[in-house]
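Here we start with a single chain on its own, the form predicted alone, put down as structure tokens.
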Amino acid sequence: MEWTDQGIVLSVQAHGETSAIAEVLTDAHGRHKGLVRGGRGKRIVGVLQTGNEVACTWRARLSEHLGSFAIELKDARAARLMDNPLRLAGLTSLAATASMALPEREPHPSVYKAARAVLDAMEMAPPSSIAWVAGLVRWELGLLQELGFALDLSSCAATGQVDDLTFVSPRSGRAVNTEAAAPYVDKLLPLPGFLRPGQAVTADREQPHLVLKDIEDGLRLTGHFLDRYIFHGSNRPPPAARARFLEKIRRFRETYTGNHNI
């Protein structure tokens, strides 16, 4: 069996003395692993970096075999993100989440395309901007939807109204407006403004901490449902890389000095 596809390197594990097992999120073949012969050598080790875009050909005698990859570098994105610790942490979080959440060898082209868009936004944003994190939150929402666990943030679960949506039920994943949420605020999850219908992340020069809190709340919101429906549901802990990224965002908010573009 043989196929050729494009993809994003998610992870690499050493295999034997000279080879490696690469895990790639591909466009048409989903999350897929394969043996890369000589994958620990100087020629190929720079290609097999998390976040790099590659062209890969997979071959195996039978479909259920691990198979082998022939991999060619298309875009050395990882090298361009390594100098920014927050972006590198975001990249690692996305890769670890995709690796743990997506079933192996099951095509999810929309997840792949959205992941590319997030990484593009990461790169194109000004060096001091963190607005790209909102795109990562939306990618996680899309991942939940793709796997059958969509959140309904379009109207209030209690009243059906579409205005003043400020919270989310941690059980149903549905939005709740301020009035209906009042008796249960301590039990609900904040709904960040940029996830409300028709809203986006916008800089607030008067109250930048509120924008940063929105971004942190977004990561906590998606994290809750990823844990509930995917990680804990399969008796696995959430990715450590995602927890580290959330902690970096929290620290960034606490130490924000105003020298960054939100």
Contents of the next structure:
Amino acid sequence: MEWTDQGIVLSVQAHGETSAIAEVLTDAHGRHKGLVRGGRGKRIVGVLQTGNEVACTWRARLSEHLGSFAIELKDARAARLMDNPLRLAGLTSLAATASMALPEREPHPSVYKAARAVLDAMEMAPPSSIAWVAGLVRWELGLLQELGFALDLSSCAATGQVDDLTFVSPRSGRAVNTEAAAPYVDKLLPLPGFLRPGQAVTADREQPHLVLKDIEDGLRLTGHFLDRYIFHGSNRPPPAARARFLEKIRRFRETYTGNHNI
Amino acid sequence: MSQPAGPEIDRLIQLLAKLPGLGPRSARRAALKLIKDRRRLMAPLADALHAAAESISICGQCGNVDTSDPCHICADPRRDPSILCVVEDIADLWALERAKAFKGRYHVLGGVLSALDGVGPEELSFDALLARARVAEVGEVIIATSATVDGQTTAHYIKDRLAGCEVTVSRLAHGVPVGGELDYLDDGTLNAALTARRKL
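Condition change, the form predicted alone to the form predicted together with its partner chain:
Complete assembly follows, chain above in first position.
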């Protein structure tokens, strides 16, 4: 068995004294693991960093074997994101979520391509911008959809209306408009503006805190359904890296001084 | 099939094989060397192992291993108590001591945050670090974690935790190693070196 693909390094675990088991989110082969001989050596340890883009060749005698990876660096993205605490937290959150949510060896090319797009946006955004977090929220929504748990944010679950959608039912994952939500506001999840049909993250110069609140609400929304459908279903706690990222966003909102573009 | 040697020697080989860098074959070679040189090597080694096992303790202040608590670094009055260097583990502390480049005191975290290995803040000695950083005499905390995603995540976490303390937080530079040729450096290191360039 042998294939060659491109992918994003999700994690690396030491194996013995010199080797490592790398976990890569590949384009055509999904989340895949393989042994990297000498994977703890000086030459390759920089390549096997979470977020780096690699070209990998997987070989095994039988398809059910762990197999071994020959990995070559395509883009050292991790090094460029390491200095920015929020982006590094976003990167580790994405990697940990993909690692825990995606079934192994099941191709999900759209998840891979969307993850690349989020990392590109994270990297290309001006140093002070956090609009890329909205892309990360959308990636998590896409992940839920790809795994069969799509949220329906197109119309109100109660009235069928498509306007004024402001909440999401935590049970059905369907949008609810303001009027229908009124009696249950404390039980519903806020629907951030940028996830409403036809809307994007808009820089509200008058009220930047509201945009930050939207982004935080978006992460809480996807977090709720990831916990409910994916992590609880497999009896695993949600990834700690995601919780730390959410906490960073919350603190960022609380201490926002207006020095960042949103 | 019977063992080629008695159970004591077999146990010695088994224990030696557990050491890093040694497998069953090299453990047998090491055991044979010890047996051949029993007086000069085996007995002193056994005495040294016994003495170390009896006297080794973890420093209650920094987390270093030594034969006294506090360790000789924490107890040394010539060390600058105003600078704390945070390292991942004892091997890093020893590496910095070998370099003789740092004259302050250390704090050993015991690892780095790793979501996939299940290492959270509770597993590492952040609270002890915070308590030490709050002492008035400490003016700077140098974070010397690895230049890896986990190492830098830990560094940013420490910086956040130290936000309330009146200390300067710095970290080791990343870039071209001494003797390094640009042609042989990986993209990540070159990137870090360019980002951290400084005025000549």
